[in-house]
Amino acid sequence: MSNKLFIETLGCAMNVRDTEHIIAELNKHDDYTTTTNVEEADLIIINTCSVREKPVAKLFSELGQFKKKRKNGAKIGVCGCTASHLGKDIIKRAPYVDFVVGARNVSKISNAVKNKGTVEIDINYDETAYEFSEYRNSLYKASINISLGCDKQCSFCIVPATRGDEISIPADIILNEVKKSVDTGAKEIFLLGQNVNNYGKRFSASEEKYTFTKLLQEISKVEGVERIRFTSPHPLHMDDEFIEEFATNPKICKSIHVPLQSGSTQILKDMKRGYTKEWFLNRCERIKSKVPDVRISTDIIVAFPGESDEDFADTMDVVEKVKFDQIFNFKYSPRPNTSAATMEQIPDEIGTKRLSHLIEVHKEHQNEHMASNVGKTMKVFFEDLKPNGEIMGFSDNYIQVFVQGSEELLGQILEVKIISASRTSLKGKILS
């Protein structure tokens, strides 16, 4: 009989590859099965996020709790980022905790498995050239790494002490498990990066010169991907030639993360986020005007160090001047190892009210957005089968839509009338 695992993930998109990786790893080197029954499980994994403060203290709440409910012999492990920057704190502090291995080691958790008190926490580890084995938790979609770690130094962000330098995975080995996972049914990749339009700036090794443009051209010419999606471009490298690539490909889907952050260029310098308030909204224009369907999500925190209601006031112009389809909205956060944590902080009440009025001006914009849907006829991709006898899938702009269907309508690209919309999504019927 096979060992089961049962693993939590907090986070991103990264972490949610992470695990698949650490899944493949676990099958090849020691036969285990996935159970969502933590109460039977023989290895027991949190992979952990530590982006914002909220992640971290849910990390030892949650090992509290697996500690009450594993069964004897169960092992506990932290893998993540949170993992990085803890490191042997995380088992000083719970000592049950049988191993601990960092955003970039995932490549070692079979022998952090069998050795009790292993910590592996080198961000500059290099596993760009390590092939994992195939696995993935959709059957018509593939998330896929392009590059590791990240060159920024934005002064809130904690991300480089916990995934190192930025490394770009070479080309032949991303367009080969492309190639692996349309073979095995995947009909949509999702490119994965801290940065991925800023692949190709450093490789391990000696490689030809490779921009993000020239990697989705290639991956678009791999049959049988039939859809491309990307996390997360930097405004910054968002250059003309990059934006040509996104506009006019047909294989990308029209939807776009554009990471904001503060719409003050002042605090955008104090973030060291490299490009100005004009930069940003000249991007998105120049997007909306080749991309007039493109839906533009992105991430915003209020109350930055030194953020003043002026400052605010620009991050809000920002808003009403893109109208984001979707923003992730944070209340600044303090992380160790930032230099923004020793600036002065900003009332929490302050915090709160910009956070509340910049949410209530968003829930406007996209009763607007969803609204201004309904009649209109999408490609739907649809990957999701519900209890209540819809089905549900994504436009090719990226937005949920809803219909009466059943499994054998799993996999395909299908369009669909829109006949009603909520806030976060839509409902809509199949054409024959």
Ligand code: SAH
The other form holds:
Amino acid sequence: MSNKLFIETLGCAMNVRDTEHIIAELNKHDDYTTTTNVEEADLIIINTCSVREKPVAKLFSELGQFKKKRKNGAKIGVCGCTASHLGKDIIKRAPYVDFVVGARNVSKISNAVKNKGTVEIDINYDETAYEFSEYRNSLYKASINISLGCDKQCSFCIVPATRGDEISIPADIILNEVKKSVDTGAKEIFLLGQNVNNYGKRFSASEEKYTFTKLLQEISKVEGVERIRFTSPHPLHMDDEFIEEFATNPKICKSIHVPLQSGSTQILKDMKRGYTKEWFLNRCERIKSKVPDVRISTDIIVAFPGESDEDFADTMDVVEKVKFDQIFNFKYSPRPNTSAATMEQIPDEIGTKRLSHLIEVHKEHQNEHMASNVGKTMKVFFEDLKPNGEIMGFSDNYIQVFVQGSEELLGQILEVKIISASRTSLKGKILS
Ligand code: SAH
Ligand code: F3S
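The form predicted in complex with the named molecule is what I want next, because the block you gave corresponds to the form predicted on its own; please supply it.
Up next: the whole complex, starting with the chain shown before.
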């Protein structure tokens, strides 16, 4: 009989992919099936995020719950960024935890499960040439890592301390993974890295010369690939060549994440982001002028240390000018081992006020954007059947679209006429 695995994933798209790798790796050596019921699990894993304080605090309360609910003999493991960051302190604080495996050590998971007390948290461990076996949550979409770690050292960010230095995965390994994914039914490829458009900066073994633009071109040549997405690019590396490829390659989805963080050039400098407000605006304008239907999302941090009313007004100015389709907004959260944590902090009430103002303005923009889609025809890739009988898919510029339909639509890309809009999704009718 197979073992039952309960795995909870917190955080970003890369953590979601790491979870797929964990499942693939466990199944390479033993037989596991996943369960959503923690009480019947033989193995319980939390794949953690440490980018802000909240998910870290959640980890220990969750662990306590799992300890109470678990069946006799079930093991508990902690993986991901908080594993890298807290290491053996997790076992000190929660001695019933059997093993700790960091975000850069996933290939060691099977061994860790079998050896109580294992702590594998080498953040510069080189997994770039390690070929994980195939496992993915979706039949139609495949997430593929193209680089590990990050060299950027943004002053607020803990990621370089949990995922190590940036190393690109060799292009032949990526292309091979793309081919395997397509052969097993994937039509959409989602490329992942902390800084995808810096791809090719450093490989661990070869002197290969490669750019992200070239990688996009090579992937789009693979037969069967219909859509390509990626996250996250860095505004600093959005050169004209990259924007041209994004605009003209028909396989690349016309939705892009351009993480702003702040609209104030001084705060951007303090954050060590490497670009100015003007550069950011210029890149967004260029993208919009070349791709009229583009959907731009962003990340914004409010109340970074030293952020004055004028600095925040600069952020709002960028928000008004770009009118982002989606904003992931965060109140600054001081993180250990980051230089911003030792700067003078902004009172919490100010952060809360700025955040709610940003959310209000952004809601208006979202309503405007979404309403403007009514009457348009979009190509929708259907991927999920909802309990109410609706079929859900994503447009080429990555808006969620619902239609009435049945299971045969799943995995198909079809033309849809949009008939109504809410702030977060559209409803449409299939054109036959
Ligand atoms: N390279 C990744 C960044 C990962 S962190 C990317 O560009 O997506 C994801 C987001 O979390 C960041 O873009 C930032 O907006 C937010 N973030 C990171 N550290 C933070 C902190 N200390 N406080 C608040 N938000 C933070
Ligand atoms: Fe973090 Fe900046 Fe890298 S946000 S992941 S240090 S690009």
